Each structure stands twice: as C-alpha cells, then as structure tokens.
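Only one chain is shown below, in structure tokens, and it's the form predicted alone.
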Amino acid sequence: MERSKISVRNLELSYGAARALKNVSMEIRGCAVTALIGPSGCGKSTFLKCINRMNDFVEGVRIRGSVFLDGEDIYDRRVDTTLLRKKVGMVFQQPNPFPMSIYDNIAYGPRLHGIRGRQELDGIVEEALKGAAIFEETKDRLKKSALGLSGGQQQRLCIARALAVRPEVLLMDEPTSALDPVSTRKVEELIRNLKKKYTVVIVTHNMQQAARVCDDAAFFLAGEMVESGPGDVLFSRPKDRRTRDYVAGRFG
C-alpha cells in the first residue's frame, strides 16, 4: 500500500476549556484531493489549519498529538515553520492578493525565500501562473495592481501565489464561496490538475463541489473525524448513520 503524504494521530485542539478536535487520526494520500465536509463549526477549517501549524498564531491554543509529513512529525519543536509553510502552502476563503503588481504578488514567495535573480524570478511567475491557470489572462498585464482583477482571478493569483514557493502539499479553506459560478467551475476544474503534482486538503460546505472535485473524503463533525474513505464510498455507501444522515441531507 502506497505511504500517506500525511498521517494524523490521536490530534486534539483546545480553545482554552473549549475542545475544536477531539482524538482526530486519519491518512492523507499524496497526489490526491481529500475534501474536509461536515456542518458549520464541525472543526474542518480548524483540523487543516494544523497542517501547517497555523494556529500557532491563536492565543491560548492547546495541541497535542502527532501530524507527520513524509514521516516527520511537524509539531517537533525543531521544525522551522516558515519551511513547512513553504512545504504547504495555504488558500484561505476570501481571495487576498497583495496591494502590488500581478508579478510582484507572485514573486513575493520566492523573494522571502532568498530568490532575487530576474531571470529566475521570471521563470517561476510565469510557472506558478501557468499551473494556476490563469497565465493568458495576465501575461500582458503583469505590472498592474492584482486588484484590478476579477474576484475568480484574484482566488486564481492566489493559488498561483501560493505554488510559486514549489509547496508539496495545497491547503484550501473553501476556496470558492465567495466566487460565482463560471469562477468555481474554473477553480474546480484547476483543483482537479492540481493533484497531478500536489498533494490537496479542501474545507467545503458544498456537497456537491466535494464529490466532483475529490479523492478521498472524510466527514467531521462536532470536532471528531466521524468516517473517511475514498470520496465516491463515503457519498454513495457511508458506513456511520451520522455520516448518512449528513450526505443525505438530513442535519447540518
């Protein structure tokens, strides 16, 4: 059997006396799309931030337990985090492009990275707009503000952002709930080619969107991990009443 990219173990999130995961392990297949769903507040968004250990940045959070990526545990207190961010690499639910150019925004990665020289530079705005899709409709505008781009192309720039430092891994908080419909066919469309080289985790409220777009599925619910499975098992023959009762559409 193929290795996980990332494996979870017995991961628990405290808010204070507040628990957001209770007793979460799963596996995470590389090259693949694994989509988070359960109801508001369930602990999906929570779960993914742990991937690249964003919430450290939230006070008073408590965690224990294990996530190892390619078998290294990130919570180690010797892992330098901007290396694992830059190993996975975060598109939140509100597009956020940088207040700079196109190119800028794109390079800004890379230039933290300690990569200045142009021609480089060039080669991977160009690279990561290409992967991102959204290359043929900002090649002849590459100095202008990001801003003046589309909501759809925004998210697109910011995907494109976040492939630009050559992450491993892509983390998706609802990507497209503030897009309309022709941009999340796109983003869609881009999540599905994605997978050919990364590894992706999506947080979506939308059924439908987790079915075509995923591999793999896994259901939370009041902070644990219900059921996983590959995503047409667990949308067609879920094995936990919750879990039916969820894809259903019963509650939540």
The other form holds:
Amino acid sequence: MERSKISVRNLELSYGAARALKNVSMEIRGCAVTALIGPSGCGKSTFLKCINRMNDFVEGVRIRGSVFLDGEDIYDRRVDTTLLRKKVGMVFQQPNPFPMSIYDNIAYGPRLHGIRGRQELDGIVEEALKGAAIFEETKDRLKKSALGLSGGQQQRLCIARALAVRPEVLLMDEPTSALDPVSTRKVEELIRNLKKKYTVVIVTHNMQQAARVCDDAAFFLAGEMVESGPGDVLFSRPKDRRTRDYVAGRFG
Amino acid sequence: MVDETTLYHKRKRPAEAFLLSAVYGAASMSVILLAGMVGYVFFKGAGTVSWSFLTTAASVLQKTSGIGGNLVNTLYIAVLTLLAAVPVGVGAAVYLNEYAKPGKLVRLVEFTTETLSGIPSVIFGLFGMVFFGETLGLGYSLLAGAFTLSLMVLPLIVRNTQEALRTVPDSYRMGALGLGASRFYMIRTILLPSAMPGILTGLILAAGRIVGESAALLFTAGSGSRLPKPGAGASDTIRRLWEKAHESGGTLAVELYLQMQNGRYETAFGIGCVLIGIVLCINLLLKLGADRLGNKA
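Let's compare: the form predicted alone is above, so bring in the form predicted in complex with the partner chain.
Then the entire complex follows, led off by the chain already shown.
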C-alpha cells in the first residue's frame, strides 16, 4: 500500500464536557478525493478542521492524539500554523470572498506569504483562476469587486484563492451546499480535476455527490469514524450495519 | 353587524387622525426650532464674519478683533486630540473585539467606557488641569487641552470601532486565517479596511465634540489667541508647531464663551456662525464619507 498523505491517530476532541470526536484513526491517500459523510453533528466538519488546525480558534476546545502530514505531527509544539495552512488549504461552506477585487482576493494568500512582485503575482492569479475553472469568466473584470460574482462563481473564486498559495491538501467543508445545481456540477467537475495535483478531503451531506466525486470515503456517526475505505466498496458493500443503514437512507 | 358583502366600509378614525397630526406637529416643531435658532445666529452674526475676521488675531495695538488665532487653535487641537485618541481607541476596540475572551474584564472595560462618555465635560477639564497641567507640568497649553479632550472622545472612538468590527462577518476572519494569516495580519488587511466607515464615523463625531467643547478646555488649553507665523522650511515649521503645542490657545468655542462673558455679543454671534459652519461641514463630510465607503465594497 502506498504511503498515506495524512495519517490520523487516536484523535480525540472535546468542547468542555462534550466529546465531539472519539478516538478517530484513519489514513488519507495523496492525490485522491476522500469524502467524509454522516448525519449532521456527527463530527465530520470538526474532523476536517483538525487537519489544518482551524479548531485552534474555537473557544474551549481540547484536542488529543496526532495528525501526521507527510510524517510530521501537525499538533507538535514546533509547528508553524501559517506554514501548515499554506500546505493545507480550506474552502468553506458559504463562499466567503473578501470585500476587495477579484485579483486582490486571489493575491491575498501569496502576498501574505511574502510574494510582492507584480509579474509573479499576475502569473499566480491567472494560474489559480484557471485551476479553479473561473478564468474565462473573470479575466476581463479582475479589478472589479469579488462580491459582484454569483454564488457559484464566488465559491470557485474561493477555491482559486486557496489554490493560489499552492497547497498540497485542500479541505472542503460542504462546498456546494449553498449553490444551485448547475454551479454544483461545475464545482464537482473541478474537484475531480483537482486530485491530479492535490489531495482533496471533502465533507458532504449529499451521498450522490460523495459517490460522484470520491475515491475513498469515511462514514462518521456520533463522533466516531465507523468505516472507511474505497468509495465504491463503502457505498455498495459496507461492512458495518450502521454504514449500510445510512447509505441506504434508513436514518440520518 | 357590518354588511360584509361589500368592502366599502372605510371609516373615519378620529383618534388616529389626532395622533397623526400630533406627531406631524412634533416633527415640524423640532425642525422649525432648530432652523429658527440657526437662522437667528446667522442673522445676528453673519455681518461680523468677514475675511479679516477669520484671518487676523485680536490685537489692541493693531486694532483688529479677528478670530484667526482661535481658528488655528481649534484645528490644531482637533488634530492633536485625534492623533492621541484614534490609535488608542482603535487599538482598544480591536483588543476588546478580537483578542479578549468575552467575560467579566471585557464587560468591565465596556461599562467603564460607557460611563466615561456620560461624565460632564467640566470634570474632564478639572482633571486635565490638575493632572496634565500641574502634575505633568504642561500648564495652560494646547497639548494639555488635547490630552484632556482625547480622554473625553476616547469612548466615542472605541464604541464606533467596536460596532464596526462586530459587523464584519466571521467568514472573512476564517477565510484569512484559513490561508495562514496571523491574527494581526488578518486584522490589518481585512478587518480594519472593512471597519473603516465605522472608524471614520467615530473620528468625525469626535471632531464635532472637539470643535464644540469649551468647559474642558477653558482651564487646560486656556484662552491664548496669538496667530502663529508660518515657519521657514520644514524643520522650522515643525519646531514652531512643537512650541505652539506648549503654548496656551483658546479654541473658537472657548473664545465664544469669553466674548459672551464680556458682553461682546456681536463677536460672539460671529463666532457662532463660524462654529455652526464648521459643524455643518463635518456632518456633510460624515455623510459623504459613509456613503462612499459604504458603496465601495
């Protein structure tokens, strides 16, 4: 078996007295799409945010266990979270472009990481917009406010913004739940393309979507990772009864 | 029983009509009173206002009775006050909203700033005179006045900045942090620009209070009205400005008070006109600025 890009060992997370993740261990392959499925409140989004330490900003969170990225524990004291989040980018549920121009949105990350050269930035912006399949729609209005784009375009812009820092892993938290079907299809197509270069981990409520885009899948329930494996196996021949019930639509 | 086969039953409701006319009356009264007062001040004072009134300082020797010195003092004190109050106020608001854990301390600080904004300005004057004037040895000076005023306008700036920061969506914060931005970088590049309209509102409201204040300044900045001479060259100008900051200087509002005290009502009304003009400009600026910034994003 090839070496995992991300390897999670005995991850525990609690808010005060509530345990949101219970002893989760799983392997995530590189250059593949891994879908996290499960009912609301099962901990899949919380788990996703553990992979780039976005939970650090939540009040009263305690985390134990380890998450290895290419063999390095991201919860080690020596980790620079800026560098971590450069390698592990994130796309949120609601498109959240900054209130600035399309160009400045994309250039925000590179500038943050110290790239100032005009030409270099131009190149990165174009590459990122192309990578997120939104270049054609925006190339003539790069100086216009990003808030003028449609919801679907905004979400692809946010994906481009994440790509502009040249991450290795892309975390997506229900990236299409706020989008219409046409935009959703475009984003799904994009996700399938992204895995050529990136490791994608996507949280989704939509089982059909998971089946359409994923290589691997993991099923979460009440803070536990019940079952994980290749997507086609998990959806057609799940081992655990709870997974079978959920996939068959019997609860959740 | 009302016949319900038709809708045409509109009735007159006397109580409603009465209430309506009462609120109309109240509304027009407030406008008329205000317009009347402003009009009266202009009627009495406009004749006094002239170019030489605005540009010369009062002098027995040269037989001039202008307010040029006070005008300069007013602007200078406004700039000094804002220079002192804005960084502290914005910094405090950023700390309270972005760094401090919500709890007793934050509530205490918020309660304190709120109380501070309700304290009569004479008390600021008293404190400023004793603390800045005597303890810190600034005497009657523009600097002492500006420090006193910055305490007074601090709550305005803190409050408005906080309000503005609260309206910035959390998704902006998460977006920036998710790209690897440090908190400070995120605040500098996303939050403060987004909150700028609110910060400006606080700043301009503060400017309005500074221009109109007399009680807090009478015993801190004093009543000097000397018109400064322009410096020769940049370094000389800076030196003169620095010296000027340590001199006593009365703002327009203070001068107005003194003129009234001496029974020179014509000059007082003239100053009144100028002050109303300045406040009007400030309010227009506020509206223009807020509209432009609001539409930009």
